[in-house]
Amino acid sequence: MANEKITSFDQLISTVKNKERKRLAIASAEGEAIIAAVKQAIEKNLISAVLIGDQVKIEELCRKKRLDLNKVEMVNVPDSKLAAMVAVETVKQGKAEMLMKGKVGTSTLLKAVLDKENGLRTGGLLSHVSVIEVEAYHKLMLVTDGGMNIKPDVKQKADILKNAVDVAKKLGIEKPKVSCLAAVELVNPDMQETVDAAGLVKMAERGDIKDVIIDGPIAFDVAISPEAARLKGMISPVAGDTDIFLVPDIASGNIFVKSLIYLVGAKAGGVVVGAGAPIVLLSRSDSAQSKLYSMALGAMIS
């Protein structure tokens, strides 16, 4: 049976509340914002948590934030590198369904994730998917990859797209509409993203990328506005109704998402996918709301 299509974060949280609670393993959980977010997620019945790190500091923060110590599991591993390894091992052993970065460096956590013997490698490419809700658009926007791959080539973009399609399906979008974003709608050899976009469309036509309706190269205005498409004389199956926005590189994706968050108050959550479990990689500047949405997203797709 297909999942109900999720069109807002309120609906996502409501859906996750009614599912079996997933366990979240947090590497180096001794952060005030982390504990505050975990408390909120537990109170909303979204997750259960394994807090891995300096237990003395974690317990102190739990008392400060009034998080009931009986509602979380703790593993005392004060060293951040070891905490990352233990968190990954916790997921690998099936004692948690998703992983989260606490007060540990992203590179340290990803090194543990990608360890050939003890990590969560699947043979696929890791990529980041941001899920955005903005009042001006009629459904959730999946933006990728603004967080992991710096300048992906066309093969990597195909893998990034496949990862995003997997996330879309978990959100009830059975055949997502994909816009391969560029500045123009014509292939220009001097603009590599337009060449890559045309290649991805051809790959989808041949069945190398499945379960998508895809177009590109396509400018952002056409991707979100049927009126823009009409004025440009563009006929596209994704015009004004895009689900997945495939960006050319990490810089454009990062700028795109942060512009929506800071300028128009978009709601946002994000996860890294392509490993053996979803990974919640939070920035220090992420709001408590964004942290909560990211946890809910991880629970939904795990």
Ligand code: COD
Contents of the next structure:
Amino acid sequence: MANEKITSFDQLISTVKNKERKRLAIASAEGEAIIAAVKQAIEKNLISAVLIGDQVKIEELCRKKRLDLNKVEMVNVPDSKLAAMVAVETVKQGKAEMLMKGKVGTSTLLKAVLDKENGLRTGGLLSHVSVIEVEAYHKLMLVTDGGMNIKPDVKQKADILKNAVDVAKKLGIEKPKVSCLAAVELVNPDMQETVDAAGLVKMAERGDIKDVIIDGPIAFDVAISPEAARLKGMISPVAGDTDIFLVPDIASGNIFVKSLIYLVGAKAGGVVVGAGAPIVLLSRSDSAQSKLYSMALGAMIS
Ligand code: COD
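In place of the form predicted alone, output the structure of the form predicted together with dephospho coenzyme A.
Let us now look at the entire complex, which starts with that chain.
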């Protein structure tokens, strides 16, 4: 049965509340903002949690933030590299359905996830998907990959896209509209993303990328606005109605998402997908709301 289509974070949260609660393993949970976010997510019935890290510090923070110690499980692993490995192992053993980065560095956690023997590899590419809600747009925007793959080639972009399609489906978008973003709508060999975009459209045409309505190269104005498409004389099946915005590289994706958050107050959540379980990678500057949305997103797709 197709999932109900999610069009806002409020709807996402109420949907997750009504699902079976998923367990989150947190690597180095000894951070004030982390404990505050976990408390909020537990109180909203979104998740349950295994807090892995320095137990003395975690307990102290739980008391400070009034998170009932009976409501969480704890594993004492003060060393952060080891905590990352234990958190990964917890997921691997099926004792948690998703993973979250606490005070451990992003690359330490990702390296533990990518470990050939003990990690959570599934054979596919891991990639980051941001989900954005802005007042000015009529649906959720999925932006990928502004968080993990630095300069993906066309083959990696195809995998990044397939991962995002999986996320879209979990959000009830059965055949997402995809814009392969560039600065222009014509293929220009000096702009690699335009060449890659044309390649991806061809791959979808041949069935190598399934269940998408795709166009590219396409500029952001056309992807987001039917009026811009009309003024440019562009006829595109995705114009003004894009679900997945495939960006050229990590820098453009990261700048794009952060612009929306800081300039127009976008609501945002993000996860790394493609591993054995979703990975919530919160940044220190993420708002409490964004942290909650990312956890809800992880729970929704796990
Ligand atoms: N998916 C699957 N396997 C991968 C991936 C991936 N995305 N990336 C690397 N691997 C595998 C490789 O095939 C190899 O077997 C092994 O992992 C190591 O590969 P390296 O040496 O290329 O990778 P690392 O360990 O140097 O770096 C991987 C990172 C994810 C740490 C790196 O790509 C990175 O730093 N990305 C940016 C993360 C970041 O800073 N984000 C900022 C916003 S939070």
